[in-house]
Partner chain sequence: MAIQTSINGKPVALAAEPDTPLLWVIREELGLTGTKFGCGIAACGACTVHVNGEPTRSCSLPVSEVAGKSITTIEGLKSADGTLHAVQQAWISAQVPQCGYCQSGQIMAAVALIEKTGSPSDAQIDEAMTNICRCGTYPRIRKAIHAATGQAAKATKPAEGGA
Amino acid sequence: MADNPTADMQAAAPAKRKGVKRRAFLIGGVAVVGAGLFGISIADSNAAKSAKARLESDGGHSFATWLKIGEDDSITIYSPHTDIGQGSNTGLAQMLAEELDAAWDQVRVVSAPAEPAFANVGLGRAFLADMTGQPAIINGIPQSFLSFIARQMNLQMTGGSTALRFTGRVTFQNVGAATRLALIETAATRLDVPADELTTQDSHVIHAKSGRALRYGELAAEAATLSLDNAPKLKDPSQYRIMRQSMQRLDIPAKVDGSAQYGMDFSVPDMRVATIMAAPVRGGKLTSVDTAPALAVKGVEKVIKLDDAVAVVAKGYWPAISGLRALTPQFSDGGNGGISTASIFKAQDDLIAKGEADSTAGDGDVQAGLGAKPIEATYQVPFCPDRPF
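May I see the structure of the chain on its own, in the form predicted alone?
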């Protein structure tokens, strides 16, 4: 019996249609992903332009979001971290200024604007690399994509020793080194000499052969138009002049003379201030409060009862705190009213006596490690109860 070509064609048609649909799906998927990445790249470029415009609105020329060089040679570093006494902003300034070869007496650090364009992408990348243990994979993720995620998270945070080991090492040192190369490239063009004949020191690009030198301030405008090296070579530690040195803390003068700005110093027209009194014992609940004494204070507008606290809203801090102090709220103790240093120590001693202490043991022979004469000691920390204010 002869073959039926029509039947063969009809049988093959569904497979062909499936193949076409599959290819169309794959091509369409690639197009969607490509369009998404293109859109993210455009958004990243717009964010960089926004940051640049923000920094340069009062003069100077910005580099990679975190650095601005003024024509007067001033070096302004924008930190996405809060320095609350640990000295991290001075450390960040040292890391950037070292790679930049900046004159330290011209360096200052200010807080980066709390805007998405100043999201801390370097921290996000370094944290992911550290958390996953796969830095090669994380470093392979496009910068624009990580920037997009960081902006969505409004990523500016302080904690976990992330300032120096993440922002400093991943971002600030590279920004300093890349900006230095851009300044050298600009100076080489201006002086009509090879770039490898130029050195940098104290915010100057120097051509030793001719004895000529150019200030960073007079090079900044042109250098800021150049594309920065994404992976500049960093200094060998033996070359450090600023890092690993005990420098005068940049934050101390303002904290001493009262000019430092904190969150409570921030104000906008018609702003209201709220003060809060929480249950003095963990687990406690607000059972009752007479709001009249607070509302009688001039400037107080509202008393808000919460599950475990009471808040007073007023036209300023003083009426708000005065209103709060006028209240006598009643709280339950949540079953924890009897907890004290003495009760905690007794509970710990009882557990130790029963051999039920909460501890984690590692591998190895403890007795052998301690030797024939073990040394014993007990360490206890007193209970620090929360206070309402």
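Mind sharing the form predicted in complex with the partner chain? What's above is the form predicted alone.
Shown next is a single chain and nothing more.
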């Protein structure tokens, strides 16, 4: 990561936030990690401003990027992960909603927008500087930690069970708990009672003594101006009522009425569709193509010749694929036409025979472990992308 935190921070020149002085901010250790992973706050950078504006454009109040509470008590959770049916977004929502004491039937989860403000290390830094009111404080944070934030925030990556383990446990539970505290604090002021007399349940802050309760929706606007606690106390699992339960998945209703949007369903005004045929052999080049048959297809607008592929651009998918099928492009094989699984295995065997292969394991004494008759077997895996079933 190319880094010049000081310069970045000067450019961002974050403004001091209301409520900042009330909170001790610990630099170093877990508290900082928590803050970094909270994401953006109201840092004074254009990206952060536009992100916040975007989140709040259809109403509601944003908490630590990942959560928005509407005045109608709706709870929107922004997931930075791809859930293609594995259920992680529902799990993430459960984690946040649990610590927030949200009414589960008001919770929905949407994908965090794929824009820099939602995944930008600069905003993490701006957030730190903003919290402390001291841009230079960034210099005291180890580079490794900043890279860690960068990795976490620059990528909206999904994999390795990190959604629940990292985003869920490190971020979302804390965001839920910290937001709950901010709502309690707001309610305490409004009801003029000590915060420790207040409890929360189903998106309400409750003052049992006086029989009064306030909805999260009516507290959200003010609570969103408070600085969030960086290390809120999380619930004891014995108190869980949303986590550790098999909830109905939140993504399923949109998958039974055709409203779920997949990549191919995306469209913009005047969109064109392109189909592409690449050289069938890696390293091959496009040597010739007569574009006329494709251009004769109604709706085809353009045939694009690339170094190693040909593409057809049309008004819709059907003319685009029909145009492509009408072509008979010629490709060279880049000298790789003879490669086959057999030839790759042979090349491997040759390297092993020459002693040029890497050996990854060879520890221990096979004879001692298996006795006189060791088992011998050879396993070979063909060249294949990822791991198809």
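Computed from a predicted model, the values in this text were never measured in an experiment. Just so we're on the same page, rigid core means the largest C-alpha set that superposes within 1.5 Å between forms. Positions refer to the first chain, counted from 1.
Undergrad: Kindly check if the Cα atom of residue 329 is displaced 2 angstroms or more between these two forms relative to the superposed rigid core.
TA: Yes, residue 329 moves 2 Å or more.
Undergrad: Does residue 312 count as moved between these two forms, where moved means a C-alpha shift of 2 angstroms or more after fitting the rigid core?
TA: Passes the 2 Å threshold, so yes.
Undergrad: After fitting the rigid core, is the C-alpha of residue 275 off by 2 Å or more between these two forms?
TA: Yes, residue 275 moves 2 Å or more.
Undergrad: What is the magnitude, in angstrom, of the C-alpha shift at residue 302 between these two forms when the rigid core serves as the superposition reference?
TA: Taking the core as reference, the C-alpha of residue 302 is shifted 5.5 Å.
Undergrad: How much does the C-alpha of residue 343 move between these two forms, in Å, given a rigid core overlay?
TA: The shift comes out to 13.5 Å.
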